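The chain below stands alone, shown as structure tokens; this is the form predicted alone.
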Amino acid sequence: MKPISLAWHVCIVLLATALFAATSAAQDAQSAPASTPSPAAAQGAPEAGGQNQRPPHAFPAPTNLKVLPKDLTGAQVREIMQGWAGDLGVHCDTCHAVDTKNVGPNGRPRMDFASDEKDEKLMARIMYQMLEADKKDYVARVAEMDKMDEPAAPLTCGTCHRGHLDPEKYTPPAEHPPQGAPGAMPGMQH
């Protein structure tokens, strides 16, 4: 038996990755919704850099804002959501009622995000609120008389939720005992 060269190992594993490549693209266009043309490709006219490309996600106006300011397009609210779950370390449904009557197409309920079904949600409202006052009744003033070098960290969710959905309770490193307490001072006897 004649041992095969390099150069038909080569071709078989680049006919392979061709085959495999053109099942995913025929794959990803059958799973994929069909979109609706921007207007400039609906007239017939190419888009931006001479091709046709998916238009951005189109995220519905959100209704229902009670503590955001309600100017905010769809994706400006997701936006800020993403950055609260991530903070928190959890996904729409923690503060979102599902809607089991309205299924999407992968056979999922959707989220009613205007609904106020759930108290989580009602939380985030007032804890979002909690967090502009701090920013504006307190970090700006003692931004103001700050002289450090560098500005402080931003505060958001993260500060205190540091990914979870409820803060864990601080507990000082023993090697570093709050100043005042016993033995904080050197030669100070317990």
Ligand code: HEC
Contents of the next structure:
Amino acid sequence: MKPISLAWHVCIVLLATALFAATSAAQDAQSAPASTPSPAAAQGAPEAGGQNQRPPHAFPAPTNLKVLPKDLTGAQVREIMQGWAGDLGVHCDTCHAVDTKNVGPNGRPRMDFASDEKDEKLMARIMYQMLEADKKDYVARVAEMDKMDEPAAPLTCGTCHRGHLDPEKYTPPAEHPPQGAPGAMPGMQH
Ligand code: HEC
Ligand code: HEC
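Next block: the form predicted together with the named molecule, after the form predicted alone:
Now the complete complex, all chains and molecules, led by this one.
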């Protein structure tokens, strides 16, 4: 009986091992298709998720504001910057330099927003000062007199730039001759 018993034991162990191997192979085979896209998705996920819902520390407090109010938060600066970029039809790197020594996980250098390396940034500072002076010293005075009209659209970078880095030259359309010629507006003559 002993040899048979041993044989049976061996058999059972072998069978169990075979079954186990077969089952796990089947499981592997089953889970393989499901798990195959996961690594790819996992690779993409932090990128996509990171862009849509950045943690607050992704907008550090500004360190080099010279014309904007110095107490702006990182998020407030970001919002203003997105407005400027949209008004001029450009991306952030039109005005901001990259930090070649600071390479991000995607292998591309990160922006150095505090750097004053690019002329476009320096010109934008002048433009912002012009805009603020215009609003305070001129637009506000006209708006004060212009009581009959609805408040006009606020003066922004987009008022002049209209989606272009260099404002386009305005040429009146040919079908509208210059106004104000004698006789054209008799009511204006006193
Ligand atoms: C038209 C030029 C221009 C564009 C486009 C632009 N910026 Fe700026 N950015 C500036 C200027 C000018 C300043 C500095 C303002 C100041 O001195 O008060 C600045 C400052 C900043 C700062 C603060 C840096 C610091 O530490 O002082 C951040 C952050 C920033 N920009 C982010 C962005 C982002 C993000 C974009 C794209 C969405 C962008 N900028 C697009 C001109 C620009
Ligand atoms: C009153 C109209 C007006 C407004 C408002 C205005 N700009 Fe400009 N901007 C101009 C004109 C005109 C030029 C072209 C100057 C030149 O190069 O001859 C210019 C040029 C620039 C340039 C340089 C473009 C280049 O060729 O590199 C930048 C950058 C700029 N503006 C940013 C801004 C920003 C940012 C704002 C808002 C804070 C703004 N501008 C508001 C009229 C305006």
